[in-house]
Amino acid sequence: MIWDSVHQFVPTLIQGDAIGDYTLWVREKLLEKNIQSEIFVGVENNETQNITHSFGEMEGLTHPSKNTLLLYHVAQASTCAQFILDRTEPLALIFHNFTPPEQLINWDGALADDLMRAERELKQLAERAQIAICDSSYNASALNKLGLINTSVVPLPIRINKPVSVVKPSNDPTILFVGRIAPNKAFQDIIAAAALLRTKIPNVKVRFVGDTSFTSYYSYLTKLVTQLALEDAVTFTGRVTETQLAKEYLSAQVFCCLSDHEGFGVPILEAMKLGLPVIAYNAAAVPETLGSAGLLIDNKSPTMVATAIERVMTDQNLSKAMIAAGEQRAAIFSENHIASKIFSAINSMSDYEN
């Protein structure tokens, strides 16, 4: 089927993140092929509410056709979830997986509990869809488990480029690592990890880039840097440009994920693309977007994690072989390639007739 139109739906559309960026980027690539296209929100957000218009307002901006698919971005609950439900267009879910409430209520019981919502709304939706995309195979698993067997794996493109300008890596051995402020990231295993490497690498210095989530887990970690006297050695840079994201991997010595959740691994891909060796742990959809690209990890103790990144820092033809493979494992993750993909997804869909 060649659609007419291709209407996505996000909880609320953030630019910076990996979901906001992706649902922007499919946009790009309908318009690209004169498929008409329009994101709709459940909240607005100030910083793009001028490329995104409220589900309630679809019957006004669209045009009546058979020949429209709605594209659902599940990555929360949402008030766009039961006006979804309640259309007759066909409908592909674009599945991004949740966190588990489990490790987020210590620290955000209402966030929690919004996230249970959006599992019982993620039953609804699995039964009216037709098919869903899915960023990895980890993520299809879940969607197979609730009675949804047409899934597609089509991973997130990797759009990151290297600045024009040279960028030489930074004087001091550094620890970068890309994400979210929140509690399944595991920021406190890199710091407690950094705390014992120290007395290896005086010097050594830890990054962190990213918004910051949760306040409260923000205020644990900048304790627990206090609390093991890393003040001089660990930044939070909060969100960065996409110019000085690049320049944050290039900067850096080695590339460290402790995340107990990933549905997927976007700054992963980013680092090695970038030439950055990347160390992660072995949890979710991580092994599957590292490949043999990396250095992985099952046990994220500090003596272990601490060893693994003096290994990698200190031995050159083993952080050479890193580079190389994890290049190479980057380059399938180009845009023309996830593209293709997506599109063969999307037409596979039988005709539906409203």
Second form
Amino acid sequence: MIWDSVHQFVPTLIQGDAIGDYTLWVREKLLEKNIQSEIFVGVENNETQNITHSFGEMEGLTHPSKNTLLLYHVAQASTCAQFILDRTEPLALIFHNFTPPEQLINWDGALADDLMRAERELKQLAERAQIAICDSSYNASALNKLGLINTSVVPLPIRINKPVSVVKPSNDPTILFVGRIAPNKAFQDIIAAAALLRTKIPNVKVRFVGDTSFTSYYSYLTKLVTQLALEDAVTFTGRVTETQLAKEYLSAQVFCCLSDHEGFGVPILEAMKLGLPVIAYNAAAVPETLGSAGLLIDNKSPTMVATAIERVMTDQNLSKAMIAAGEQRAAIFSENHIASKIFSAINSMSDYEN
Amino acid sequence: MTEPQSDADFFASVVAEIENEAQIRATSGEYPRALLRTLDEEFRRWLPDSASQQGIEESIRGIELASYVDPVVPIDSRSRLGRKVKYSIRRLTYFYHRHITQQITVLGIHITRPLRLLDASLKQLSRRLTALEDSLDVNTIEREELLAGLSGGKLTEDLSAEIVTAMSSVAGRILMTDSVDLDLLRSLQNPGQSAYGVGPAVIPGNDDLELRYESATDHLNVLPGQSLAGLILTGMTDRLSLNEQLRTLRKALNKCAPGARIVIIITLPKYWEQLLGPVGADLLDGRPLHPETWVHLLKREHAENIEVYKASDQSSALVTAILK
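The form predicted together with its partner chain is what I want next, because the block you gave corresponds to the form predicted alone; please supply it.
All chains and molecules follow, beginning with the one already shown.
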């Protein structure tokens, strides 16, 4: 089946966010194939409202058709969900997984509540959809627990490129982590390891790149940094531009991800693509994303993490082997390869009964 | 999306090396002890409860899920008209239902939050209690310095022979920890027996023996219950603080099957004092325990056939028993 139009629905579209950037990229690929594509959102965002429409506007902008496919990005609860459930067009879910509510409940009860609602919504959506495209096998297996739905695993593409200008590595040995400041990403574990590592490498630095709007958790982290006297060693950059992000990767010595939950983990692959050795904690979809191209640790106690980082920073042969393996792995997630997998997944929908 | 196996093997072996190194660092006093304690406490504080495999977490999660009330009212109906009517009513009243159900859900979360806090407080209390017990002893660095005068020491021949005799009827796994006497371990490699040694000291070039390079406590933590047919405790009896010895004994006995043969090897306190001098004896009070104390402790654990053997040179002693 060839689709005339494929419209995407997303709770809200944020540029610089993995799901937001992915939604825009999918639209770009659809338009390249002359397939009409609009983005509808549950809540409009000031920065992207000129390229999105509220879901209620769909009636006026499009016409129901058997050759129209709706793609819904599932990552949180949204008013879009009920609207989509009432539509008659074929539906494909793109499942990015949810942060387990129990990892957020001590920090933001309302958000945890919202995620529980999202889990309920997902059950209904899974019954209504023909297929679900999942970022990882981990996500597909979570979805399969809800019932019978055809799933297809298509990872996210890695689009980051080296900046034109030359970036020199930082003079100080630097640990980098990229991700929204959220409790499931366990920033405190990296900070704790850095406190130990400083007793061996006094000039070690840590840079955290990502949105800091989760205020209760961010405030705890800044207090922890002060308590451990690491103010001169730890930096929270907030959100940065694509070029700045690439520079962060290029100037660091090691990328460290200790998240308790990741549905995929784009920054792990971005780090690999830009030649940064990766140490990651074995949780959720992380081992699948990391593959055999980095150090996967089962124990992230401060001593273990500090020892691992020190080893990567001081053992040049190990670091080189990790970089080579990482670059090889990141190549698998090229845009063209992922785009062809997405088209293959949505075109296969004609095989399933509506 | 598979990687060359060589990379996987290589990185896995590096991680194993790092784990060993981290374990040594954690116990050797290489990092400031106070900083380690602060960090460990902070680390455990935010470790997801699910990772600590506590049943209470699942119960709380169950309550949370049950407290969620779905605002979307079902509209199934036998007739199409009925479905349409129900659908219209649902659309009209959705805002109201959502308002009510959200409040119920929030109430559920507010009920479970204190349970989570209570659970976290109990865990924290337990950790603090353990830390307090340990803090009654001299700090790790000082302890290591004071104990430097103690050598691994080989057992006297008469005591070795007693142990071999005591273990001769044992069939199954025998654990020797944590100052492993290789000759003794070798003499316990009989048909039907599977003796192995666990200890933090490196013992290279003994491929004929099953040796594990880790701390006794860590090993006992992961060992399944009632999996041992025999247990030989040595080394730790001379070095660990009183509380640590009592905890290790309790943990070790939990790993022994009923009928297991227990052997405890002790340096006799007078000889131990000669080796370390009065400073060590004063500051490392509570070790080694007298054979009579071990007899008392084993009796309290309902062990039977308890026997004490002293070495001919009066340097050490054995306490043997059978666990009920």
